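A single chain comes next, written as C-alpha cells; it is the form predicted on its own.
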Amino acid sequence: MSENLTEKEHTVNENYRQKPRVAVYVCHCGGNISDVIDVKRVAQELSKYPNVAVSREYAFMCSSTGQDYIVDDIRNNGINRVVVAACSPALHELTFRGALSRAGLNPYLYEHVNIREQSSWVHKNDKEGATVKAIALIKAGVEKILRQDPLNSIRVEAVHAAAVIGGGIAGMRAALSCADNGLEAVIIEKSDSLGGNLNRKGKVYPSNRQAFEVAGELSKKVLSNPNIKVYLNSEISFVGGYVGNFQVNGKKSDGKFEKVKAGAIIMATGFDHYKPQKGEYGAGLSDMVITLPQFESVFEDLDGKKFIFGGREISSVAFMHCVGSRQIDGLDKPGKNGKVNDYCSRICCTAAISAANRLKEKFPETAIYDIYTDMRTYGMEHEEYYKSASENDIIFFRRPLEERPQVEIKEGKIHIKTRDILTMNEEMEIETDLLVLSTGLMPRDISDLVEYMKLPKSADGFLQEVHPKLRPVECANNGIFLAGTVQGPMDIRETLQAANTAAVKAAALLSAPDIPLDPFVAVVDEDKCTGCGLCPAECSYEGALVMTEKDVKGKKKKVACVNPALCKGCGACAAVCQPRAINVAGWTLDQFDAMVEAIAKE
C-alpha cells in the first residue's frame, strides 16, 4: 500500500474485511443488451438481492461517467465488491478493474457477467426469457464475488530479450524496433538467409521498388546493429518457460544447438503463396498459365519492344482473382487440411492492378484482360491503380462469385469462359495467350510450434490475436506478440506497421525488473492434499504442476505443487481432485456451489 494514500483511502483498502456491501451495475451496451433485456427490471431486481447496496443501470458502463459511477460508490457509499453486467469480459474486464484499483478497492474483488453473448444476442427473440436469464446470470455473479478473497498479482522476474521467430520483413522489422527500444534481441530463422518473401525477383507497390531490395535494406540495418544477433539455418526444436522467462532451442544445420533466453516471444513466421491444383484454372496444363509471383519475377527478366515468354510473342495477358481465396465449400476442392480458404486474402486485387498497369506501360500493344469477383483495392490510394488501369484500356470482366471461370487449352491459345456481371451476366469468351493467375495468401504450416506454445488458431488457419481492436497483435498466450502476416493477409506497409506494434509491446511488457501475472492460478490445501498424483497427469502445462516431497506441519509428506507463472488456471486439476485439496484463486469450488445453486433457484 502506498504511504500516500489519504485516511479514506486506507479504509476504502481494508472495507473488504467489513460485511459485505455489493454494487451491481447493468450496462445498456448502447442498444445491444437494452433492445432485448429490460435493464430497468434487472437493476431493480438485484436492488432487492441480500447484501447488494447499490444497483444502477447506465447507457455505457465502459465509458468515463460509468467508471465515476463505481470509483464514486466505492469511496462514498463503502462498496466492498463490484459486480459490472455488459459485454464480454475480453473486452473491459481491465478497464473495470483499473476503475476498482483508481477507487483504492482490490481490483480482483471484481465480477464481470456477460449478459450481451450470453443473454441478448442469444436470446433476441425472447425478450422475457433473456432478461429471466440476465437476472439469474448476475444473481450468480453476486454470489460468486461475496465468496472472493482480494488476490495480489503473481510477479515473475523478466529476462529483458526479446526472441522473434523468423526473418522475414516482419522479424527484421520487429527486431529493429525491439534494439531501438532498449532489448536485446534474437531472429531465428531456418533459412540461411534473412528477408522471406520479399527474396525475389519483382516489384513491390506503393514504392515500385524491387522486392529483394526491400529486404536487403533491412537485412543490413539487421546485422549491423550490435544488440541484435541473428541464427541461420535455424530449426526450432524446442520452447518452454513462461512470459519473463522463455526459453527457445534452435537446431542448426551443422546439428548444434543455440538455447535462447527471453522475456518474450514475437511471432514472424509469414505466409506462403496459395499453388493452384492441377486443373485449377488451367494450372499444369499448359505453361501458358503461371502464378502472380511468377509472373513477377519473369516480367522483371524482360527487355526490348516485344513481350516474350516461353519462346513466343505475347500479344495478350489476362489476369484471374481470387485463386485460393474466397473458396466454398461444395464447389472448390479442399486443401490438405482438408477445408476450402474462404476468407479474402486482402491484397491480392492491388497486387494483380499493379502489375497489369506496369505491363501495359512496358508493353502498351499488349491486350490485358482483368477477371474479378469483387475490386477490393482497400489500402489508402490504392483505388488509383484500378483508375489507372481504366484509363490503361485493361478490359474488366466481373465474374459471379458462385460460379467458376472454364479455362481450356486449345492449339496453343487459352480460352476463358465466364458470365459477365458488368454485361447483365452475358457468355463470355476471352481468347488469351498468357493466362496469369492472382493467388492468395495461406498460413505458413508452423504446427510444431503451434503444439509446443499452445498458439490460438483462428478459423482461417492464422495465428489469432485476443481481440483485433484492443489488443491487435497479443496472444492469448503472456508474452506472446504477433508479426505481421503469421496473423492474417497484409500488404508491406502493414506488415511493417504491426511489427513495430508487436516491439512496442514486447519492450513495455519488459520495461521493469518484473512482469506482474493475473493471479488466477492453481492453490493446493497441502493439508487436504493426499498426493495421490492424479492431477500432474491431467495438466496440459509441462512443468506447471509436479509432485514433490514437502515438510507439511513436521512430517515429510508428498503433496501437489503449483509453478504460478506456468498455470493457466484451467481448472482441469480441480476437476480430479477428489478430496477437493486444489482450487484455482478466483474460481474455488465452493464459488462454483453458490453459482449454480443461485441460478438453479430461478
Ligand SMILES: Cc1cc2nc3c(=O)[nH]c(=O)nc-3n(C[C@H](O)[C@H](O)[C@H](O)COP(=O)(O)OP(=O)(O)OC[C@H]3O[C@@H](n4cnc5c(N)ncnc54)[C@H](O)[C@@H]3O)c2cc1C
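Positions refer to the first chain, counted from 1. Computed from a prediction, not measured in an experiment: that's the story for all the values here. Here the rigid core means the biggest group of C-alpha atoms that line up within 1.5 Å when the two forms are laid on top of each other. First, how it differs from the form predicted together with the named molecule.
- Residue 293: CA moves less than 2 Å between the two forms after rigid-core fitting.
- Once the cores line up, the CA of residue 472 ends up less than 2 angstroms apart between the two forms.
- Core-superposed comparison between the two forms: the C-alpha position of residue 500 differs by less than 2 Å.
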Second form
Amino acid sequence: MSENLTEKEHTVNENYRQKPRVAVYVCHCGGNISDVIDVKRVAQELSKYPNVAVSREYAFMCSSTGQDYIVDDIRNNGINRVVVAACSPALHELTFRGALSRAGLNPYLYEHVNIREQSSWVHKNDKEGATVKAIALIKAGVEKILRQDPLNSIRVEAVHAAAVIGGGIAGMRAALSCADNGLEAVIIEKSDSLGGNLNRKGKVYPSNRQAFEVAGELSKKVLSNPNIKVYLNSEISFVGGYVGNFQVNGKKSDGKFEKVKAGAIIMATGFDHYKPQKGEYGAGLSDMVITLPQFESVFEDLDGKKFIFGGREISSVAFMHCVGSRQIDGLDKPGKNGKVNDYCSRICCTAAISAANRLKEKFPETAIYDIYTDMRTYGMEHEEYYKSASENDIIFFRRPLEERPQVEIKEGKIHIKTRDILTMNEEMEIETDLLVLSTGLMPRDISDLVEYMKLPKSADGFLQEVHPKLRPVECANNGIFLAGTVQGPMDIRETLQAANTAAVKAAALLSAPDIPLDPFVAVVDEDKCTGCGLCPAECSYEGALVMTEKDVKGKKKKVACVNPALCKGCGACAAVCQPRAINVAGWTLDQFDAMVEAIAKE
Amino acid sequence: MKVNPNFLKEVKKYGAFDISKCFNCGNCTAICPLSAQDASFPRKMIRYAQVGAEKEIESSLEPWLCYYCGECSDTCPRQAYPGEFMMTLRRYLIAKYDLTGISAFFYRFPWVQNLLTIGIFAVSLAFFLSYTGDFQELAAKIELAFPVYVTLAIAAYVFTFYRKTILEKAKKFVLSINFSNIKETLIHGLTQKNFAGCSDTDWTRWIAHLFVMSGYTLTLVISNLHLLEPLKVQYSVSEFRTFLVFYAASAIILGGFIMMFRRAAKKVQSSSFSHSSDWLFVIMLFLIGLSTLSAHISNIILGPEDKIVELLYKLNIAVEVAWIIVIVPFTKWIHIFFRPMAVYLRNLKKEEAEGKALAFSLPFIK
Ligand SMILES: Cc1cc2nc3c(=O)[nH]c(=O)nc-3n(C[C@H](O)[C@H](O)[C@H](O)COP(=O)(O)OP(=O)(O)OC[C@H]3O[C@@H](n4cnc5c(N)ncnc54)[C@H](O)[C@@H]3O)c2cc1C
Ligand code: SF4
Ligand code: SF4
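Mind pulling up the form predicted together with the named molecule next to the form predicted on its own we just looked at?
And the full complex, kicking off with our chain again.
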C-alpha cells in the first residue's frame, strides 16, 4: 500500500465474527413494490431461509421508523448482517449503511437488493412472477452478505491545493472560489494572458458590458490573490497521480518546467469557435460573409452615422443561426473528427439577437434579417432580447432544420434563398449587403490532456460529467472536476456557476486531512498469487496494478500489487486469475458463485 | 417571394403601431371564429406585411372578412394587437384601391380632411342661406347629383377591388351567377351577418352596426329618390314617409350614439384605437340623423313655410353635401360595400377553382 494511505478501523462491534445472523427487510415503497409483489409472502419465505434470524416487511424502510427497526434488531436481536430489499441502491444504500454504523456494526455488512426497478416496476402485469423473482433476488443477497468481510474505507492523504487548467473566466472563477474556500490554486494557462475567449472587444449579454472588461475584472482579482499562482505560456507536459495526490507539469515557453502538486484538478480549457468550411452558408465566397465573432470585433470600433465595412456602406445585414451547430449527418460536411456537430450551441441565438439589437441601436436605418431554425433564447431575460428584436423591426425567417439556404453573390450583393415556415413554407429571397454567420461552440482539441488523464468524453466531443443531474461537475476520474465550456456550450453566467460548483466540490473533497474512498477495490491474496503476471495487462488504469517482488512469509516472491487509490474496482483482473488470488473486495468470485447458486436453485 | 423591408413602414402609416411585436405564433388565427382554411387570418396577413408581400396583401379578401371582435388582440401573447392590424389593413387597402390617391392623403393628414369637411359644410350652408331662388328645386338637383357621384366612386372601387383580387390572378373575367352566392352576398350586405360568427358576439356592436347600416341606407334612398320636399309639402305623423324618416334617423342617431360612446369609453378592443377619421365618420353620421329628423319634425309641427323648417332643411342638405363629397368615397365608410363584395368574391374564387364560374377571356388581359 502506498505511503499516503492509512487505515482506520471502522468497526467497534466485533459481532461479525460470531455465527451469522441475517436480518431481511422488505420495503413496500408505499405501494410501488407492494402493489405488485406479495411482500408478506416474501418476508415469510425468507424467514425460513438458513441463517436468516429476522425477516420483516414495512411501508417505508427509509423512514426513521424503518431505520430504527434495523438499529433495534442489531442492538437487541444479535443481528450482524443486514439485507434491505427496496428501491435502487443509488437512492438509499448509503442511508442504510448509516443505520448499521449508528448501531455499531460495520457498514459494509449490508446488502441492498433492488426489487423495485428490477421486479415490481418491470413485471407490473405478472404479480406472481414478480414475487417469485423478488424472493430469488433476496436469497441471493443473503448468500452474498454471508460471505462478506467487514470492510474499511480507504483513506488517502491529500495535498490542499487545486490545479486549474485553463485561465478563461471559468478557470479564474474556479481559482478564486478555491482560494475563498481555503485551498491554494494554481492556474496553468497555455496562452500569454488570462481571459480566454472573452479577451476580446464586443458587448456581451446580459449586462451589455464589454467582454474584456468582464474578463479583466476577474483577472485583476486573480492576480492580486495571494493564494492563487498563475503560470502563463505553459503547455501541460505530464499529468499523473490520483485523487489527493496529482502531479501536473507545465512546460513553459522558455523550456523550463513548473511542477504543480495538487489534491484536485479543475479542467477549464474552454471551447473553440466553429470555423465554417468554404461555401458553407456562403462562407469564403465574399468578404461580406463573416462570422459573429468577426462581426463583434469590427462592430465596436465603428462610429459615425454610417455603417462602413470593407470599404462599403452597409444598409442591410442578415444573421444566420445554427452555423456549425445542429448539423445533420449526410447533409453537412463532417469536421476533422469525422463527425457533424449535432448539438445546439445554446448561446448563438441570444448572442446573434443581442448583436442585431445593438446594430439597430447604433444604425437605426439598417434593414436587419434574422434566419433561424428554432428560437432558443432560453434563460432569464433572454426572451426580452427576442421581443425587443421584433419591436426593432428585425425581420425573422424560420427555416426548416433540414434545409440549407442558398447563398449567392450577385453584383456585390448577397442573395439568400430560404424556405420560410413563417410564410407558409414559401421560398423567400433576401438581398443583403452583409451576412453574419452565428457560429457555434466546438470542443477544443485537448487530446494530450485527455490521454494523460484518461478523461471521458461525451458523444459531442466535450468532457463528460458522471451524471448530468446528480453529479454535474464531477468527472468519473476521482478528484477531477469540470468548469465551464470544456463540458459543453454555456454562456458566461452558466460558465461561472459551473466553475463555482467545481471549486466548491474540490474544496469539500479536500476539506479533511485525508480523503475517504470506497473499499471496493482489488485485493491480492499473496499466498495464492503465482506471480504469473496476467492481471496487470487487463487493467486499464495506469499504476493501479503492478507486479512487484515482495517478502511473503519469509520468502521473496513476485506478486501482484494494487494501488487502492487508483483502482476503480472494475474486476477485469479477477476475471483472468485462475487461482482466484485477486478479487474485488465486497464482490468476490465466491460471493458471485453463491448468488448464482441461490438464484438457480429449484 | 422577394422580401421588402420597407413595406411594413408604409402600412404603419395607417395604424397598427404594435404589429412588429408579432412573432407569428398563430394564437390569433386559432382563436379567430371567422378565420377559415381558405381564408386564414390575421397571422397570415401580418406575415405578408412583415416580409413586404405587397401583392399578396392587395389581392387578399381576408381583411374584409374580419369584423373586429378583438378576440385575437385579447389573446396575443405579445400585445401586437392583430385585430387593430386588420382594421389598419382595411384603411390601407381603401387608400390603395382609391385610384385618386385622395384617401391615402386624408389618412396621412387627417386634419386636412377634417378642415375640408367643415369647410365644405360651411361654404354650402352659407351659399344655401344666401340663396334667393327656390331652394326646394336646388335641393332636388343636388340630391340627384348624389347618386351619380357616389355610384361613380363606388364603381371605381369595385372595379379596382375586382381587378386586384380576381382579374390579376385568374387572367380572365370570371363571374358567379350562382343563386346561393348572390343571396349570401345580399344577406351579408344587409345584416353584416358574419358578426354572429364571432363566438363572443358583441351584440351591442352588431345592433349598433345594423341600426347605422339600415338607417343610413334608408337615408340614402330617401334623399337619392328625393322623397322629401319639406319646403313644399306638409307631412303628417301617420304617413308612411314619416315612418321611414323616423326609423332612418333614429336608427342612425341611436347607432351613432352607441358607437361614439364606445369610442370614448374604449372599453372593448374594437374601439380602443381611434383614428381621427373614425371620429369624423361617427360625428357626421350623427349629424345627418339629427338634422334629417329635426327638419322633418319641425315640418310636421310648423308646416313648410316656416323659417325654422327652412333653416333646418338647409343645414341638413349642407351636412349631406360635406358627407357625400369628402367622407363617402374617401374613408372606411366604403367598407360596407367591400364586406359583402368580399363574400361574393370568396365564393366566386371557390367556384372558379371548381370550374363552375362563368368565365370570359378578354382580349386586353394577358
Ligand atoms: C460568438 C460568441 C458570442 C458569445 N457571446 C456571449 C454573450 O454575449 N454573453 C455570454 O454570457 N456568453 C457569450 N458567449 C459565451 C462565452 O464566450 C463563454 O461562456 C465563455 O467564454 C466560456 O469561458 P471558458 O473559460 O469556459 O472558456 P474559454 O474562454 O475558451 O477559456 C479557456 C481558456 O483555457 C485555455 N486553454 C485551452 N487549452 C489549454 C491547455 N491545453 N492548457 C492550458 N490552457 C488551455 C485557453 O487558452 C483559454 O484561456 C459567446 C460565445 C460565442 C462563441
Ligand atoms: S442556440 Fe440557436 S443558433 Fe445556436 S445552435 Fe441552438 S438553435 Fe442554433
Ligand atoms: S397572436 Fe399575436 S404574436 Fe401570435 S401571431 Fe397573432 S399577432 Fe402574432
